[in-house]
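Here you get one chain, nothing else, as structure tokens; it is the form predicted on its own.
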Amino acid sequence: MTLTETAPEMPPWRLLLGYVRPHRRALFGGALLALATGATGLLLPLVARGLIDDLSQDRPIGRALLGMAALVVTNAAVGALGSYVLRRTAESVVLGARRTLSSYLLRLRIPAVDRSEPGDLMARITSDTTLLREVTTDSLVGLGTGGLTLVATVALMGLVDPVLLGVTLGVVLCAGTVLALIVPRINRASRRAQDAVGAMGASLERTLGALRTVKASGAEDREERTVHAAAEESWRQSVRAARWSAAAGNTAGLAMQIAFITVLAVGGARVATGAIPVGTLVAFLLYVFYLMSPIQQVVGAVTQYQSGTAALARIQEALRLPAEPAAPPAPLPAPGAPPAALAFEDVRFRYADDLPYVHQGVTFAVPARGLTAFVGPSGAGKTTVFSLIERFYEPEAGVISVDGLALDAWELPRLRSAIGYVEQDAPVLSGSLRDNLLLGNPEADEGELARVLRTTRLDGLVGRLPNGLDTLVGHRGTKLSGGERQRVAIARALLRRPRLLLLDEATSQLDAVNEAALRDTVADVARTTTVLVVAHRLSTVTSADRIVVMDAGRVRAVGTHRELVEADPLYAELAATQFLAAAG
């Protein structure tokens, strides 16, 4: 089976079209109130016209003032109500889409996490589709409506007067000449806007995951001259965008006042001549001004557009990222089920293509249940065999087995829900404790619980907060210490009942006490699930069923730790070495 899932490729109307598409009725439905809107302030200038040629014929007026007061009171209530189920479709398109997208962004493969930044990742969610709003209402609406309002403005203008018409729109096709010179820089500028909000989201990301450092090492200064540097090149391209935009708005306005006056001129001169009569002029010159709108809505929406295709360009680039396949999670292991064997076959495996090889042909097998531990000096690999196991990354040669099938083989799902895992930083969420343990077995009893937490001796830390379990931890588990994340990591790990547990150097930051007691909980644990650990700490290690010794991307030696100090020089040298250490 394989890891890897893109989107298809498309053109970004196709992938608007496919946001909106479960909206259609909605949006369909404010488009119909858009065009009655439309229609009923048509209508006004024909009654206007109605109107002054009552007054200049001496009959009642009163009918025509009351269509009047109607059309206009109409066409506010009928606006308002479109103008609603509009945007409220658009926000609909817009949870519509960062649902997808945070979705598939929680489903990529690690090596596109690894290539990625996550501040630009999170901008595409937030900003990014926060365009898509615009680009609902005002551009597949707006160029629907405006343009059909657009049509029959136009064809009641010629209604009135064709020759007036064709003074109108020699100025508007004018107008058009210059619009399109300008709408390709709006999509250009826009692009490159989206773009540097991602690089500053990125940068600020960067800065804020490690602040502790940096306000360590006194760099305050440099990391804010370059999240400033992000946000003015930010700044410089929207401000050019809008530029763009401005241009072309106005274009549009100013080809109206020309038009406007142009039709005042000719026709005052047919008036003059008595080929048209007054309310004609008034009535087109209506038209005019009344043109002026859906013009603009046209042109807004094709300029609305050039900065949604640049939004939709970079949501496009982010469902493109390798992604596993979406897929339900699979039921944890009962209690009392059997442990897993595990094996590699010479597997060879490297990061990236231009990175030197990490797993140069390592062959090992883990038989079910028993500690086995990894030592080897660092950059040898180890943490890099739970890496392959997790199917975090994918060997390029070679065969990992689980229990004698394939890895490729297994269900992602049931593959992970077989696994416990603690990784060397121990991270914690942003959360309570409680939602921390119960991350990967939401569905734990109480006794459970309870269980998990006098194991990893847990229980008296709860004791301690103000609100027990339901105590917040902070951003990362800044209110717990390191020695309390990996534990917490631990507890997290055995309350998903294992079949095979990974511990990644997981009592690295605990004291002598802890270390001694999550031990034994390791040794105990053992006897009934397969454990793996990366260790550097002797009193790790001595008491493992089996140690494989790693170095350069290669097993060199596997046995106890009696066979191995006897047998191994490398091995010989790092327990001589911890051995020191502890002495000192």
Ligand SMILES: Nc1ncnc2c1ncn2[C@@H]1O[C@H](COP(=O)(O)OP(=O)(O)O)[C@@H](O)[C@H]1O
Given for the second form:
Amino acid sequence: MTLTETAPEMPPWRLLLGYVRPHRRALFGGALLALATGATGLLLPLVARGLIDDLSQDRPIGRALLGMAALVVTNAAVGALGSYVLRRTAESVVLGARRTLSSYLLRLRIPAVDRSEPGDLMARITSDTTLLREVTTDSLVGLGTGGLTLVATVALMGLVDPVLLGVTLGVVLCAGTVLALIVPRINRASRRAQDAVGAMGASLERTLGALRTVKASGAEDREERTVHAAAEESWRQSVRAARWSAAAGNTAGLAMQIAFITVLAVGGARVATGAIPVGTLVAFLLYVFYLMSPIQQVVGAVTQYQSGTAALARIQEALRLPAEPAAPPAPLPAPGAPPAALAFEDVRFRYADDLPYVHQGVTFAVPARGLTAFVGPSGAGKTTVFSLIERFYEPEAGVISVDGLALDAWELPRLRSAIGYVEQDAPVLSGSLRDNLLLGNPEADEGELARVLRTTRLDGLVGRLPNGLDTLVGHRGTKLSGGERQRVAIARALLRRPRLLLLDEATSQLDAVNEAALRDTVADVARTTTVLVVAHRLSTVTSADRIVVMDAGRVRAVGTHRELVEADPLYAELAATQFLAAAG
Ligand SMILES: Nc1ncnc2c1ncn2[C@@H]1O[C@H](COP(=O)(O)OP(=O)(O)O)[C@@H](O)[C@H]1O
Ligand SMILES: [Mg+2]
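Can I get the form predicted together with the ligand as well, since the one above is the form predicted on its own?
Next comes the full complex, and the chain you just saw is listed first.
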């Protein structure tokens, strides 16, 4: 997938802190509890020593026993609370990322959606965000507590013997260099593994979204191979990341062993020359031993951070896609709101810089009220006219205006709330029939709903269904026929009481009886609303107040059926062949 990167990149740790910041108190509390757990653990040997002293001196041991029991219980309780607080914080960070990302993706501009794979975007919300879970808590807390312990231990080592500390740090530095080489590889492999998960989501979505066609084409095996290839790539890269993580962990372990041996050798020599007493060497060796666990902790935190930031990079990449500004929804037009006038002035548009112009100077004007039909060969740019009115895309040159006001002067939600749009393929969303109808106007009352059902001739269908309006229509409305889907889409648009109604081949799949009925409905609506239809049937076109003939990205002619049959050869030909055939 190609995602454009526009904003400058922030370093990953700053991004991560951005996600953690709202939860910093909880995280700090969790870290404190983790430290307290460690501290109560350290107290236990002291109390145990007291117990043994009491026993050896025949003193009652009740108090010491009670103290130990209290300590053990406190340790367990504080430990459990600490780990609960940290996990809860981690889940909150994931939730925050999911919220941010899903809100953002819903506002993506259509060109960005055109360029993306929905399956991959979905993987970013579902899979990548989960990787933030470990990195925020384990990694940050590990770095914090491990780092603190490390500094304290090193300081104590310096107090005991600076020379031996120098030896230890030398070894640790060598290991650090090796780690610096390994760590970026973990990041790279994690990134590729997550990209492969995204690719798998994309190819799954492609296959499951068109499973009937895949089956009918006998393409299951080939589709299976694509999905498996992505799954295997993710496996390969995750295994590679695991290998480098293991290498990092073992490098740290090995470094500590080497440090132990070196300190033993150098320290032994120093003891032999009388530079330090044996006690110092023993104490120092104990510290080297103590150093082991915080170092492992810090290395673990750093490796985990790598896979976390790889996921974070994918999340940020999605957050850099161009989106529409967040704006509160606008109210729908009040009943009886005046119809909208529309004009295109020399509009030039192409879908991308490397694609040919789809509109090469489109000009037409539609007064408020009445029915305007758009006709022209397939690919002429009719659907694109509607996409531009909805501001799914921005024209490169020229002006589009609604009510005399240029589109970019309109507040986007307000513009769209004035429009009812039935797309060419009349999409229906999974859910109930009612959900689908009320999608554009959740406030519509039962009376309005019943009226629109009648005018779109859906009342018969609703009556036949066992659950009526609450019947589930299946993914993309697969449980409805093509004609039923179109009528649902029209009903949905009508329920918004639009000032401007756009119907893109909205009746192409209806039978003659339903089509005639809907034609009457549309004619009726056109008395109070501006209606634009892309039509293929002569019957729709002849009844239009005006017809806009489009060809190859230009408006060829505008007029009534009668005028155009005389004046425009293309229209005359379309009328004589395509329309008649389709209407027959
Ligand atoms: N999202 C898109 N990205 C790139 N090209 C597109 C896109 N949508 C349509 N096109 C191209 O734009 C041209 C006009 O399409 P369209 O407006 O749908 O034509 P019509 O509705 O008149 O049949 C076609 O050549 C089509 O291939
Ligand atoms: Mg079209």
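Residue numbers count along the first chain shown, from 1. For the two forms, the rigid core is made up of the largest set of C-alpha atoms that agree within 1.5 Å on superposition. Please read these numbers as outputs of a predicted model, since none were measured by experiment.
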property	result
Core-aligned C-alpha movement of S102 between the two forms, 2 Å or more	no
After fitting the core, R457 CA displacement of 2 Å or more between the two forms	no
